[in-house]
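Only one chain is shown below, in C-alpha cells, and it's the form predicted on its own.
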Amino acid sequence: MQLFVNIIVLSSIYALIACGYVLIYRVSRVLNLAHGELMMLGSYLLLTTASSFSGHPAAAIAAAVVLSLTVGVLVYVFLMRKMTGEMALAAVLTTVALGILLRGLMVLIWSAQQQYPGQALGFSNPAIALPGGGRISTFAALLVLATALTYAALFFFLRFGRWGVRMRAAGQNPLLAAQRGINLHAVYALAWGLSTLTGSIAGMLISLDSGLTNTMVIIGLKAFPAALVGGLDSLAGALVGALIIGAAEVLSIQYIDPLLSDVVPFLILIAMLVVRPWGLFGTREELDRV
C-alpha cells in the first residue's frame, strides 16, 4: 500500500508541474526550458509572503499565488512577447538563459540553504494514516488534491471558457485566430500566467512538505519527460506521462538501485523520442514542426 502511495504522490507532483509545459507548448509552440526555475521562484515567493504576512497564513499564500501569476505573464510582456514571429530554436534557447538567470538571482536573494516555508506560515504537517497500513504527510495529500482540481479546472476551462476556446484557437491555427479578432499576445500571456501559476503551485505545495532548497529546479527538469511521454499538446497525456514516470522511478528505488531516481525519467524518455517522438497521444504533425 505505501508504495502505491508514494507512486500516486511522486505521479501528481510530476502531473501537476508537467502541465505547464504543456499550456505553453499548445497555445505557443515554445518549450519553456525555464519552467522549473519558475516553479522554485513561486516557493520562494512564499517564503518572503509568509514573513510579510505573519500571522496570516492565507493572506500570505494568496499573495504568492498572485505574485506567480503575474511573473509569468511579465515574463511573456518583457521577454517572450519579442520572440514572437522568430524561429523556435531562438525561444527555446532564450527561456534556458531566462532559466539560468533567476537560479542565480534566487541564490543571492534567498541564499543556497534550505529553508522552510511552512514554519514561516505555522503550518504543521502530520502523517495521516491510509487504509491498507500505508501514510501520507498532509501537504501531500493536499498536492495529489490540487493536481486533481488543477486538471478538471484546465479541462473545462480550455473546453468551455470563453478564454480557453481562444487559447485552443491560437495554438491550433494562429494565422486564422489572429484574422478572426483573437489578440494573440493576450493569450499568450495568459497561457504563461496559467503555466507560472500551476508549475509554482507544485513548487510550494513541495516546500511546504519537505522544505526548500535551489536543487528543486532538478524536480522540474524531471517533470519535462512526464510531458513529452505523454505528449507536448495533451493535457491528458501529461496526466499519462507523469503516472508511468512516476511508477518507473518508485519501483527503481525500491527495488534496484536509489541511485538510478533521477537517471529512470530521462532513460524513458530516450525510449519514447525513438519509438515515438510525439508522444503517446501528441499530434505528429505538430510535433513535426518543431
The other form holds:
Amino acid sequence: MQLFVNIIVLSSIYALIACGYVLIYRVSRVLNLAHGELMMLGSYLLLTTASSFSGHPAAAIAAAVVLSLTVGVLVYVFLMRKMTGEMALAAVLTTVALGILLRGLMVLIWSAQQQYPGQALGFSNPAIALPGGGRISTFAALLVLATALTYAALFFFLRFGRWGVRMRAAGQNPLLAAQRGINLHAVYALAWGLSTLTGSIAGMLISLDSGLTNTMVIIGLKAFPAALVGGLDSLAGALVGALIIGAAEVLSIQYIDPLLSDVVPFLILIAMLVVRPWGLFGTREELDRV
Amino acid sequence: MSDRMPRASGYFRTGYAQEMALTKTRLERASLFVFVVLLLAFPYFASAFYLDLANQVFLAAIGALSLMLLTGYAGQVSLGHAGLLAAGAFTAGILYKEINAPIYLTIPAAAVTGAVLGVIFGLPSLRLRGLYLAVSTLALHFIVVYLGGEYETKRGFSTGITIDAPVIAGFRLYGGKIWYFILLTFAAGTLLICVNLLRSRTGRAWRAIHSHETVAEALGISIAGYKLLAFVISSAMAAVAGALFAYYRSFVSVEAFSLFLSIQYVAMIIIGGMGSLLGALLGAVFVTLFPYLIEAALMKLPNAQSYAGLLFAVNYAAFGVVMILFLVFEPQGLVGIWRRIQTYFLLWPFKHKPVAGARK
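Could I have the structure of this protein in the form predicted together with the partner chain, to go alongside the form predicted on its own above?
Below is the entire complex, every chain and molecule, led by the chain shown above.
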C-alpha cells in the first residue's frame, strides 16, 4: 500500500512538472530545459513572500503564484521572443543558458543552504493515515490534489477557453493562426507564464513537503522523460508518462538499487526514443518538423 | 613553391591542389610559423599557474574540436559530450587500478571505448533529428555517468580514483611543463586529423548531410555510415581527451563530468562559432579562461575575500549571461566577429562585400 502511495505521489510530482514542458512545446515547439530552474525559482519566491507577508500564509502563496506567472511572461518577453523563428536548437540552448544563469542568481540571492518555506509560513506537515495501512504527508496529498485540479483546469481551458483555443491554433499552424488575427507573441507569452506557474506550484508544494535545496533542479529534469514518453505535444500523454516514470522509479528503488533512481527515467526515455520517438500519445509528424 | 604562392590580396587558385593546401598564402605560412614558435617557447617563460591554464585550454580544445566535427560539420547535436569524456577518463582509471596498465595501453583503450560508445550514441541519430537526438544524447550522458559512479561505489573508491603519474621507459611524466608538451602534441594532432578529415571525402559527405539529408543520399552518400562515422571519430577523440584529463589531474571522479561540463562544451562551439575549427579553438580558450577572468575581476573589488564563497555562483550567472548574449546577438560566435574585422580591412575603404564574394 505504501508503495502504491509513493508511486502516486511521485507520479503527480512528475505530471505537474511535465505539463509545463508540454504547454510550451505544444504551443511554440520550444523545449524549455530551464523548467527545473524556473520551478525552483517559484519555491524561492514563496520563501521571500513568506517572510514579507508573515502571518498571512494565504496572501504569501497568492503573491508567489502571481509572481511566478509574471516571471514566465517576462522570460518570454525579454528573452525567448528574440528566439522565435530561429532554429529550434538555438532556442533550446538559450533555455539551457537561462537555466545556468538562474541557478547562479538563485544561489547569490538565497544561498545554497537547505531552507524550509513550510516553517516560514508556519505550516506543519502531519502525516495522514490512509485506509489500507499507507501514510501520506499533508502536502504530498495536496500535491496529488493540485495535479488533478491543474490538469482538469488545463483541459477545460484548452478545450473551451478563448485563449486556450488560440493556443491550440498557434501550436497547430502558427502562420494560419497569425493570419486569423491571433497575436502569436501574446499566446506564446501566456504559454510561458502558465508553464512557469504550474512548475512553480509543483516547486512550492515539494518545498513545503520536504524543504528546498538546489537538488530540485534534478527533479525538474527527471520530469522531462515523463513529458517525452507521453508525447511532447500531449497533455494526456504527460499524465500517463508521469505514471510510467514514477512507477518505474519507485519500484527500482524498492527492488533493485537506490542509486538507479536517477537513471531509470532516462533509460525509459531512451527505450521510448528507440521504439516510438513521438511518444505514446504524440503526433507522429512532429519528428520531421524539428 | 614558396615564390609561386600568392599574397593575401588575390585568389589566384588554378588547381584543386591549391584549394586543398593547408596554408594558402605566404602571410598565413609566416604567421603559423610564428605562432608555433610562440607555443613551443611558452612553457620556458610562463609560471606554473599559466602553464596549468594552457594545459586546460589544450584539453578543452581536443573536446571542443571533436564536438565541432560532430555538431558544427556533420550537424548531429550532442548534449552528452561530458559522458564521453567520463568514459575515457574511467577507462584509463579502471585499467590503471585493476590491471595496472601503462599509459600507452590505456589511451588507445580509451579511444576504443569512445568509439564503441560513439556507435551507441550515434544509433539514435539514424532515426532521430535535432531536438530528439539532443535529448537522447543527454540521456546517455546520465547513463554513462551512472555506470562510472556505480564502479566507484562498488569498488570502494567513493571519493574518486587516484592515478599515479605514468612512467614511460623509466621516465616519469610529471609536472606542468612535460604535460604542456604532451597535451600540445595531442591537441595539434587532433587539429590535424580534423583538418584532414574535413578537406577530404569524409568532410564533404558530412557537410552534405548537414545541409540536406535527402539530397546527400541522392548523391550516393551513405547517410547511416557517415553519421555513425562522425559519432565514432568524435567520441574517440573526446574519450582520449578524458583519459588525458584523468592522467593530468591524477584523479578521476564522476563529479567532474556533470551535465554542466556538457553544456560548457556546447557553449565552446557556440561562442567560438559553429562550423569552424578556428571557432572551436577560440571557444575552448574563451570558456576555459572565463572563470579565471571573473575571479580576477571579482578580486579587484573592495573587501574581495567576503565574496570568495560566492565565486562559483557568480561564475554560473555570468556564464549564462555570456551564452545568452552570444546566442541572441552573435550566433556566428567569435569567428563571426573575427571574419567581420577581416572583411572590414580586406575591403577598406569599401563597406560591403561583392555579391559573389571570393572569400566566405
